[in-house]
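Shown here is one chain on its own, the form predicted on its own, set out as structure tokens.
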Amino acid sequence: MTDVMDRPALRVVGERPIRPDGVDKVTGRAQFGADFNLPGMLVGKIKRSPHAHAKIVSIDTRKAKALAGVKAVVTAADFPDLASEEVEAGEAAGNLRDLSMNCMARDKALYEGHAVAAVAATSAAVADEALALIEVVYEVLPHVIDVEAAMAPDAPVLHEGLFTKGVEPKPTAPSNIAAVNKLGRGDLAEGFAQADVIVEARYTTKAVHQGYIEPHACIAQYGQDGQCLVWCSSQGQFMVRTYCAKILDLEAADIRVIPSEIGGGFGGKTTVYLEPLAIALSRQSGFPVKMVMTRDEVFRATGPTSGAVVEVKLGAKRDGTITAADVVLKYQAGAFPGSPVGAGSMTALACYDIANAAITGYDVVTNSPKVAAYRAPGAPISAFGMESAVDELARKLGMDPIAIREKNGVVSGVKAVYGPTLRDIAYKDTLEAIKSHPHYSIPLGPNQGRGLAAGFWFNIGGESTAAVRINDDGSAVVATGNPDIGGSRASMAMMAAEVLGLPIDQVRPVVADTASIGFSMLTGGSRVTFATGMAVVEAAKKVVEDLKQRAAQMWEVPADKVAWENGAAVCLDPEKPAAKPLSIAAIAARAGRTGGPITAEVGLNAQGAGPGFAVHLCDVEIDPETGHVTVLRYTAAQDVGKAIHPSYVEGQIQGGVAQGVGWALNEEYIFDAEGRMENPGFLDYRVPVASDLPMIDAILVETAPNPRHPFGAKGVGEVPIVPPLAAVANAVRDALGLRLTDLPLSPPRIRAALDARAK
């Protein structure tokens, strides 16, 4: 893309400096969403539906409003009734009307935990008392949560105006199937006719939560002049501004959103829940309003990812060539349309070059919380089905699991089933990295098994803005508009330092608010180091050109007689042999005489995000008495392009594995017969802790740098969660000699399978 990649050596990129925000975070000084306080601040709380599906007959707020200390009460009547409108805000794009109705229920409550009213009071105790005084009359309706039950013709319908998209002829009756999408190529029947071996199975997963440590939190202050300030924990301050403006019918220019540090998001904070309510309460009361969810509320009322059914049929020749693949994906969307089934469809077969393929995806509404993005949304689910089926196919053919993937794996120049031609990929190099790793050949013991799985994520670019400013002492500030959820402050500073020629400790990265930097898409889709990094590099290059121009003025030579080397201007004019290099500090000291402040801001819409592949290897041991699965060893190889900060890339891989292991073994939403969640807390919804996991060996494959990025970077944050579900399941299959197709592979499920086999 630029001359940056052509430099013979990099000084900063590829190194492992200490993260610039690390000290504040480990010492507790970092300011997270719930840490902000304002004078006169009120406490905001939400009244939520106890029913999974119920018509709201009436809401009486008079007693709550009369309670001493209550300053505001809002219901759906305080929000505009919006028309259906698709809004783009990155990964959280969706229907505006649905988003508004998810923040505050209108005619019906569609899941247990759906907000029906909110209050602002002088204390938490008063707010709780006010919620109890709000009288809501419900007409309880039949509910449906299971995805296939929701698809049945006789299922209770959530939305009378929802007609299935993507089918012909257009339906005349409403349905819970919001949309059907299809991808494919070739002749499926012919492909299966060519097959010597066919495997077919049905796989299921349960809804799982992102499990971020920090709950949703915000403060809103609506001024008398109509200007609004919002401090919040989110993955995108511009997303929050856009959504709040739309939901409340305000001007975006009247809302300033200031991002806090974020205690985890993983896609779950790419939408809004509290922020519009806090603004509405502040507007009504005239005081700042702070709202913080409890963990119970996080589980009951914020987006998990889909529970799903995945049906896979594969055909292959005896030499292992896959001749046909038929994949059906049925994903829960929760209360409103918008499951990640589209991305699940795109990624399902992306690791394989299959001539005859069909993928059908169903987006299905259910009486459960509206799903939100979760790290490579949709892909882990479809990969679980596909990679489990490939494992079974290899077993049936007597092939090594790597060999069958080498036989059918995509390479650069292959057209993916979902459309684009893949370029600059290193999928087969990741297979080779695992095959040559000692882990692959170490012997296993009794009740132990080994599983392998591959995964893909397409990665995205998008709109980003960055500013680079030189201080009067020669240090630099890099301002961007993306919350740092994975070390992006460090990578932004490193790329700027590389271009400027400064030591990394002289570059200060800043995450700016919506009034201080140009628009940036949210942090999601594994886009920030790629897209925002491109903006940082371009801004830094502009600063370097400015510095060279100023040095030319100071030397009184033509600008083309100045070069930039090792963080200093170098005079190339033979008539100035005594001219010594000018450092950034020396040039900055004369900035007032050479043109004023030294700064550059670049906004761009980054294209060419390189897709990422990963291959994971997992060893497990199963206790036959209890059914408990212990993960003994885990190795993950990933096509990363070029690792800007290798430690953070390794951390992303290890974090994705940890979440995927939890998804595979323990995590699930459990509902009772009334549609109420039974395990809305970390005591009963069990995420992995350190003692549940082995050391995770991360192999960074850098054989295919992305030519569209100045340093070759690809997105790395989402690929790591794609293979673990299948890798763990395949290891359990190897240990048991028995295929379990329903996640999670919890001790009761394993014991039940063992008992059934023993009969």
Second form
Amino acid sequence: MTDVMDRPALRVVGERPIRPDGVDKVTGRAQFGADFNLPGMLVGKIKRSPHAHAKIVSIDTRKAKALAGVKAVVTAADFPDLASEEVEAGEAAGNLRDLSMNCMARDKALYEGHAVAAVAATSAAVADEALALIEVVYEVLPHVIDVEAAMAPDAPVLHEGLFTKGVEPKPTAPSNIAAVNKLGRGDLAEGFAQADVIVEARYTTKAVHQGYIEPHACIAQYGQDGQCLVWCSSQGQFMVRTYCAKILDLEAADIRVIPSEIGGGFGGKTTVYLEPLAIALSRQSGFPVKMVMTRDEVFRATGPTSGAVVEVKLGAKRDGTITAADVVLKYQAGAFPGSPVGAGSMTALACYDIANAAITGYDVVTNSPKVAAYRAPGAPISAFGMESAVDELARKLGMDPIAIREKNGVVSGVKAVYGPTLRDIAYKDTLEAIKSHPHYSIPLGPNQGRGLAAGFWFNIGGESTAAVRINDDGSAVVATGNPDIGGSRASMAMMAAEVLGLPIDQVRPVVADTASIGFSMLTGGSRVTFATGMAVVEAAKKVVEDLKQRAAQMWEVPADKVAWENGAAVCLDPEKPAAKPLSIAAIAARAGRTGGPITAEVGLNAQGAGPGFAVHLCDVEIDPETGHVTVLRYTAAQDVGKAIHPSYVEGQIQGGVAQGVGWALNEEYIFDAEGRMENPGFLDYRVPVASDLPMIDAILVETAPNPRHPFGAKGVGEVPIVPPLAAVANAVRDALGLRLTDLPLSPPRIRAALDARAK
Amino acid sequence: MPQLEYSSPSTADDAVRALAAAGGSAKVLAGGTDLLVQLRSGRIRPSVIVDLKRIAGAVGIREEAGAFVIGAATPGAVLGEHAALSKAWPGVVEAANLIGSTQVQGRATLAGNLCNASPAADSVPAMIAAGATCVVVGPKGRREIPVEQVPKGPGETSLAPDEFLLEIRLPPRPPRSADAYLRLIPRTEMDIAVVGAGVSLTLDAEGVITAARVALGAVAPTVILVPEAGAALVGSRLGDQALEKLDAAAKAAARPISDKRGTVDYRTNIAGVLARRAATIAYQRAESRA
Ligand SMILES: Cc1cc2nc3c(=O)[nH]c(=O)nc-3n(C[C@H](O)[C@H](O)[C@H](O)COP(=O)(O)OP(=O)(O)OC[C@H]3O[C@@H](n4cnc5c(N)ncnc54)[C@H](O)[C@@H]3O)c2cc1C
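Starting from the form predicted on its own above, please write out the structure of the form predicted in complex with its partner chain.
Let us now look at the entire complex, which starts with that chain.
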């Protein structure tokens, strides 16, 4: 791929063209999940458990079925009782049986909002009436939501068949601790013995939701021949197809999933909730069924990320060398195993080169919605603990927060605590970018504080397909299988335009359905610009080869006598001095006579995604009487490899920061004594609004391009949410002279801490 | 199948008749920014909606001998654009213009804010501090009552099912008077008050407070008028001592609950803080007047 890397100058990549999907989105023409309608469509609705933990004794649907206008009613009895099996649907791996039981409770309701039945009716009002007529007899069980309470030996057990993995000897009693994983190196005792200074603290975070604006929505149409169409908003149409096929025991070939525009996902749309139910309802009724969640349902029944406890103990020498790190992570998984504690463990110390380290992670089931991926899943939580602890360590040592990170920070060639050797990274340049930014030395006023934190995220590659097609007028179509969440249509079109030599507005990117393009893993893991981008570049290069071949035919010269320059074939044959360069349009016009349509589809499994590093700097001001925190300034530097479209990389950084600031300051799931969520709406679940944030200054560090990508791209979408929790908390610590270790840092909590200190 | 009727009478009497005919299952519609949300969520299921906006005088502001009469269906944005009202009652107008967002203010009304009877309603402490009254219309005619007599408890008013509020009146203003409203929200907008405080003051030529009214929101089942807090200020120039007394009186009057939005301790403390701060702003505004 070095031939593209070595191009002297890039025409399109690195520029900031207007995104191809922009006009549709700002004018309201873009069609999101709930915007599709079909003739004869029914309304599907879900009956949900009012209890956080209950045995389902019986479900009587007879009255609902008898109601005029009700066309289908389904319960778990209408879905195959699946065996426990790990399913690989791209990176969104999960256990099939759990997935099915999360879509529709079987035997037990495991959280308030857990689906127990669904209906399809001729109107929303009839569907509501039908839900009320479904009689469910519950035997309410004691519930447990707090992670440490769920780990206690006497805690109510969610799954009688769940035995802790990763401990010896194999446990004989069931437990809510689904797994314990350990990671580390060196000798912890020895490391702490070398230390002159030790810091130790326990940090907690609350469950928070991804908070996408678009609720889950879909339409399913099951035909008499068993062929099934699904229109839905998700992060991966192939993921939806795989999961629906497995949950309903259908052939993948019989399901065609058509992706809608997606109004935010942040990881939360990497699984299915509605689609299998809509298919089952359509199959039973013979009509298309549309299902759209309310915001209340989104909060109660779809993926938040874990609330957690993070214990960190660090030891360091006087010169700042960290000699030992002991980290314990306890993450809520929600109703089924599978919290992001694994990724939380691996990322916890990834910015540091520490000789003696141990990380222990607990994956704990709780009576709350099953967690779903959320932007750098698991990493912000462990980074909150680690980066807060490093801040305390620096204070104890009297060291600058950047200096201590420079002293211990990873560089290319260093083996990370979690295993691999890091290559082509620019962590230290990212620290330097903050150090040399004017923000770092702006004087602070009274009640103001400054906090710094770093973050790491792996980024992934994986399987992707892209097709590049030349139209008869010489313009091009780029088709991929990845929903466009963060501006990927723009970057796909730009990379294709760069290789083809076409202007960007002659390349039309499309997101194709599951029948119209080869398999692609879902949009997640910050993988699309890297992996799908590689497929696009490969397909475009194939097209260029084909175009050269066609030009050779037209000139009647050997193929190796044709070069590709500035979007045109150039004849190198000295015997054809009159041969003028042939544009794509000129070659396309003759395609019928030179071999037919010009098109190439490439599927690949991209390896070597470069990890991302971020260093954030945050200034806050605190109103000591009300405890209200104002974020005054925020600067975020990131190792991005090469930004294909810098504006959308900056947008990813700003978006991640905004979400992280919300997590730090106000967002939290609040449950009442019965385990029911008390704030299932945006009024009391407080994501930041625009006026809560300053302009977030994003610095793109491009000193270490990723050599595995044709233009040097690394994933950029996730690492921006890793540092903000600690950056904000460290700034609050600086302003108050007091360390608060429990998120969110909401006004009542800050005021209470100040009152406690005054006493 | 449940049915919902919509009527938009053009006189107050027709509106009363429409309400009476529904026998308690009607709902009055002003801006609809509470009503429509409650309808959609299924929290209320009225059989008839009676829209006030077509009644003559329901939308608009008129001045009557120094008093301002605000039609019950007048949106917040119209208040904000009314120069004389904004000058005379900056606290009431700033409270009304805190409600929601630009879009919400194109619809939301003072009367709706009051009749929705949320203890956290933003404009209500400001109106109570201002000594505002409202004209209530019903089958027996019209009556004028102080604003603080409308809310009875969360979501509950003293109005009969066939009565509605036709207009809100702000009294004539003595010289050197001003008001202010402050609320505490965890965010900076699009939020609900954890505590709200409205203060209205009149000063004499020497800057001594001769009259003061203080009202608090979100610290009791209804917005409350706190006479002791007002009394703490009268006779002072708003020095530290007066502010301390005000703080103590506001805290003493607060009877909040602990919930997802704040604890008893927090709300009680903030009631004192906001009362002081609102009083300070009102004082500065009054002082700057000739
Ligand atoms: C996005 C959003 C943000 C909001 N932010 C805030 C905020 O910051 N602060 C705040 O206090 N509120 C807020 N609200 C709530 C609401 O906007 C206010 O309470 C508003 O003032 C209600 O006025 P309205 O004219 O829309 O009332 P409506 O919805 O029309 O009516 C509200 C209630 O009062 C009754 N009613 C209305 N007019 C009369 C009348 N003349 N006589 C008798 N009964 C009547 C109705 O029947 C109904 O029960 C917000 C609402 C939304 C949707």
